[in-house]
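To begin, one chain is listed below as structure tokens, in the form predicted alone.
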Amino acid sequence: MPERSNQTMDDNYPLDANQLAHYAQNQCIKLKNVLTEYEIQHYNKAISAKVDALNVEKRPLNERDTYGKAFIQITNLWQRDDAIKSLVFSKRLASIAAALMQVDSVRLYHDQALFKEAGGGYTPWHADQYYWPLASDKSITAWIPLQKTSLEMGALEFSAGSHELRDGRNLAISDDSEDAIQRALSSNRYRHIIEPFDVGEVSFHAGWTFHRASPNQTDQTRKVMCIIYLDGEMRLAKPINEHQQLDWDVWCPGVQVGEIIDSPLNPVLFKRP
């Protein structure tokens, strides 16, 4: 096991112009060495071990519809862990995602791990925030593999400047996703990022930016963690669809439509001095 390195997880990471202009334009961006492999193996102990503990689906995959393919889902694991609390609430990834979005304040929206199982299916091309109740569209993700991820292990793919593209944000994730959304980036040429992860390399993508994974064909799961950023000052939308009223009642405790998102389970997590 490597050396654990005297970083701490509110240690800077430092964006240049370079990195802030292509996100802008792009709405994604793959970025090398934020985390160390020290810290990669540490945290990918905690999580599997929380995403063992209460993991409820026994099926076996051919059992279960496209989304239930994809990957084991298990949120809000800062709630149940201190070590992967420190992961969650890090100054670190919450800097990046506030210089990405050029706001002045991050907070918490809801963290969530996705184990795509050995033999997992693939995970169809969709937005995030068309399950998200929000004003504004600056809200980010960053996803967070836990080892080292090939293409065949199921990597995440996106398509660049998608952001701007309407047709598809009223799809959920399914196989009509896939195929739908898949006609609308082809027409319009939007070019397709799909490259593995290194240890330590962290994606972030914007609330509308269209991404897909490939199944996981090797005999490993692949881990990941994500952490999902909104602006401080977001507000909170009146739900369009059934999805996005079940976010409200989850993630958005007592905040009602027009407040700022200011539960206690969406703490600000980085803002500037």
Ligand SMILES: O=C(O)CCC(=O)C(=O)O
Second form
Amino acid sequence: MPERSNQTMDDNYPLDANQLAHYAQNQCIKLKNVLTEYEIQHYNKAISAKVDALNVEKRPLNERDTYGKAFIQITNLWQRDDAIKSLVFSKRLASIAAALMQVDSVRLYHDQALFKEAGGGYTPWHADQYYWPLASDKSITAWIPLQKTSLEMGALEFSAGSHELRDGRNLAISDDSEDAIQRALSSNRYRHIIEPFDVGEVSFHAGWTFHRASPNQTDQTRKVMCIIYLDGEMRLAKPINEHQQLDWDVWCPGVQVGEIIDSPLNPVLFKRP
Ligand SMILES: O=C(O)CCC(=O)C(=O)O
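Output the structure of the form predicted together with the ligand; the preceding block shows the form predicted alone.
Entire complex below, previous chain first.
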């Protein structure tokens, strides 16, 4: 698949000391040229076809709640398409996740396509780990736009260093989380990173880093693929809300509280040699 015969999805994307230090401090980073234009086009086609085939949301935007307006969400596409699996299982991306988290191995938690439709609503401020029954903070999401993504389209925004903030961690994605977290972030003066994404640029953010996106004010769908990785040694924590219980049932089948999350849905995708 890769454009040049000497390039594979398992090749290395080296990170320098500044990038590692940036992530350690801010728990979010944007990296350019992680994928080539050719690779993005290839995965855009494969992922768009699956999202079209699997999407059951037919209501007009004005009949949906804030979460429903924010994006169409289709999960674990790797199980349904081998081309998409080559992206989700790629060592190029998984090795970046391991390097940023400073762990020896990473597992898959799950993947998801997040398509913000033309005219789609904003994604309220939130932290992902509210939804996840995890025993440590060593989780990370690769947010992979499948086109050049302007601010008007709903590029992902981060509050750098906000993983330290406890306020707002207990809020589900909603208009209330947007308001309450915005207030908490402003009074703590974290840097708000709002930048467009080039083709091939990918961001990585930690499970407790607050993030949001603006509405899609263009006439094109903002297509994004996300891959969520866990430290290979991550253990299951006792759920503290109904979302975490659901995630346990769906993404960690058969794993007991306190055990390493190594169900068949959570393969190790990268291990340091
Ligand atoms: O794509 C979006 O609008 C939100 C993405 C997000 O919340 C995430 O990747 O954790």
